[in-house]
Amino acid sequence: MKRRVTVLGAGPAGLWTALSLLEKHSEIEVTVIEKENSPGGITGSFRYRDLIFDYGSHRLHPATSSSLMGRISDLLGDDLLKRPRNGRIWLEERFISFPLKPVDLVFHLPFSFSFGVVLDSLTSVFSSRSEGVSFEDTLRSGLGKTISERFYFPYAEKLWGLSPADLSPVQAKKRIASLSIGKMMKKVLSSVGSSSGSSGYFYYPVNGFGQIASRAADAVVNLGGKIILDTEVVSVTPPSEKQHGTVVTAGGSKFETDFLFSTIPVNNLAGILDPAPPPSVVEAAGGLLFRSMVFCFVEVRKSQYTPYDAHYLPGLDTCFSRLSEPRNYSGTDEPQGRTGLCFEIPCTEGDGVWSLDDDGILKLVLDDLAKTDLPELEVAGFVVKRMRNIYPVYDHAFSRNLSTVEEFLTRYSRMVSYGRQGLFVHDNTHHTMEMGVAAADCLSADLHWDTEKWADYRELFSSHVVVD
């Protein structure tokens, strides 16, 4: 019999593990189980009235490794486009270019903001920088009062649902690449003439970002793998060297497996293990917090809403944190006379926003849109989708809780939890794909798991910082 490997989740990590395994070991039988009705997870796409929508503003960053970029290019061919970056951010009640440019800091922001940044920069030369005990302390020490209080603090509360004082300093390290005014200004200054630099462009598939996941899924199937969609896993008995494991679905189906890769949220994994973990582990898993997202996709009677691919709105006065226009990513001019917009609304599952009906979500979006300088919408249609477990929230207890859960999971020699949700990390899509390739690299044809190599990869993963 072939050795059976099961992958939970058909997001970037799961798909690239399955693809890499099948390319290396044709003698392994690989099955991917996904609860949604299409592959890709949040990196997927869908069609609505001939418009292609992504689940938020996704693009392939130039920081993607050459080996991974080459493999993606093989899958997509001419459908992978190199596109100029053209975003804006709503700051101090006006739109400026994002990433920031020197001219905006000098001429397009209020004098009080620009002067405050300069003053904070001069003050930082004579003060010692400390990490602090919270996100708030770390940013104020590194970036100064002005940028922290008037930009990052409200954005942090909006995205993660906690005040900056209630967030771990690790949240700052993982989400903000430049944690000092000097580094930030260097980055801003490097954007001069950036049309040829790495911050001035990105890669994007002609048929939506989800085309990467769909092509990877097709490749998995063509190599003999199985992808089972629209199937939720409700119980997992991890395999061992002496006995196969069992995966049970909500429909009652059972899959025997000899090795299990899990990319589902690590707290969910702990909740479906059979036998159940000790109460201390269950409690720790329950203490790991994820932020959810409501997406409002709007069809607009206009060929182009704005020439910008994405608008960032960090303030607490608008419900949505980002607005993107997919056709500006791909440069398509079809369909004529209509375009689509995606509004991303961070929330917590079960809160007031999450529980609003679809008409209420649209009204909330339109009311808050009127608070900006963006054009009024002529809505032709809309659809609302909700997704759980989007952003890991690093409160002050997350590290302790995560360590408790991960230490327990190490007792299973033939089950690995990884991916953005499995490792409870903030990563770009290319990081997560590379994580999937790395996981496959650690498994031999006889299902021996190389723990030392995986530890080295984990050390590499820990250095990842989200790139804008």
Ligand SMILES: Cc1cc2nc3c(=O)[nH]c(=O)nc-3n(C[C@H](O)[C@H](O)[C@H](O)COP(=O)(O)OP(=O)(O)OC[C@H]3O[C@@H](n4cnc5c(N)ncnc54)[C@H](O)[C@@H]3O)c2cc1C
Second form
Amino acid sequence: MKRRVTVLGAGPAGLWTALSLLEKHSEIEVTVIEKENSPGGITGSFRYRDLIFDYGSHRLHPATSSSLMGRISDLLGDDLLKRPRNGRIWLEERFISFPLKPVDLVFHLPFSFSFGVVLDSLTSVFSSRSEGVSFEDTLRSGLGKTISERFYFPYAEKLWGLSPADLSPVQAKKRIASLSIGKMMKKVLSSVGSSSGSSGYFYYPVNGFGQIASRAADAVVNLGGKIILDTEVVSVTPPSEKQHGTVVTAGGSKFETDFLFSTIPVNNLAGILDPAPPPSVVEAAGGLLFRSMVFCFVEVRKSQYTPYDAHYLPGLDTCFSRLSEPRNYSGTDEPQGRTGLCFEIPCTEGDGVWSLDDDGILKLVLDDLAKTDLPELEVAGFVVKRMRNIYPVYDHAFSRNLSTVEEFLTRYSRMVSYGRQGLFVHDNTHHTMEMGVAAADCLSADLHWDTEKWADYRELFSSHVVVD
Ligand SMILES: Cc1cc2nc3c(=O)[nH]c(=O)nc-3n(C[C@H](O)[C@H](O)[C@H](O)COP(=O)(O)OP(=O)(O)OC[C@H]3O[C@@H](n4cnc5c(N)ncnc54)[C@H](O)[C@@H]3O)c2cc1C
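Since the one above is the form predicted alone, can you give the form predicted together with the ligand too?
All chains and molecules follow, beginning with the one already shown.
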């Protein structure tokens, strides 16, 4: 009998695990189980009246390793486009280019902002930087008062739902690549006159970001793997060397498995284990917080709304943190006379925004749009979607809670949790694909799991720098 491997979740991490396993070991039977009705997880796309939408702005960043880039290009061929970045950020009641450009910082922001940054830079030369016990003081000490208070603090609260003082300093280290004014200025200056610099372009498939996942899913199936969609996993008995494991779905189906890769949220995994973990582990898993998102996808009667791909809105006065126009990502001019917009509204499951009906969400978006310089919308149609597990929230207890859960999971020699959700990290798509490749690399044809190699990979993953 073939050895049976089950992968939970068909996002990039799960799909690239399945693909890499099948390429390496023809003697292994691979089954991917996914709760949604299409593959891709957060990186998926869907169609609404001929318009292709992604779940929020998604780009494949040039930071993708050349080996992974080669594999993605093999899957997509000419459908993978290299595109110039063209974003804007709403800062101090005006739009300026994003990523930031020196000319905007000097000439297009209020004097009090530019002067404040210069003053903070001078002060930073004479003061020593402290480690910081929260997101708030880590930023204040690294980036100074002006950038912290007038940009990052409201943005952090909007994205993660907690005040900067209630967030761990790790959130700052993981999400903000340039944590000193000097580094930030160097980055801004390196963008001068270059659309060829790595912040000046990105890769994007002609039919939406989700085309990467759908091509990977096709490749999995062509290699003999199975992808079972629309099937939520509700119970997991992990396999061991002596006994197969069992995966139970919401519909009551049971799958026996000899090895289990889990890319679903690590707190959910801990909650569906059979037998249940000790109460301390269940409590720690329950303490891991995720931010959710309501997406408002709008069909607009216009061929192009603006020439920009994305608008970032860090302030708390608007409900959406980003507005993207998918047609500008691929550069298509089809369909004529209509374009799509995606508004990303961060929220917490069960709060006022999450619970608002669809018409209420559209009204919120339109009211807040009027607070900016963006043109009015002629809405032809709209659809609202809600997603849980969008951003991990690093409060002060997250590190302790995560260690408790992860330590418990190490007792299972034939089950491993990883991916953005499985490791509770902010990583990009290319990072999670690399995780999938790495996970497959640690499993031999006779299902021996190379713990040391995986520990080395985990070390590597911890150095990932998230790109915006
Ligand atoms: C708004 C937003 C914008 C982003 N933009 C970019 C970008 O521009 N560039 C970039 O590189 N990255 C971007 N990212 C990050 C990127 O989306 C993630 O890195 C990537 O989706 C992580 O892949 P994953 O497979 O680890 O997790 P996911 O994509 O979350 O996949 C996990 C899968 O598990 C499934 N699942 C969960 N529970 C169960 C269950 N019980 N049973 C069965 N299946 C289950 C889910 O449905 C999902 O399909 C963005 C993320 C967000 C939130």
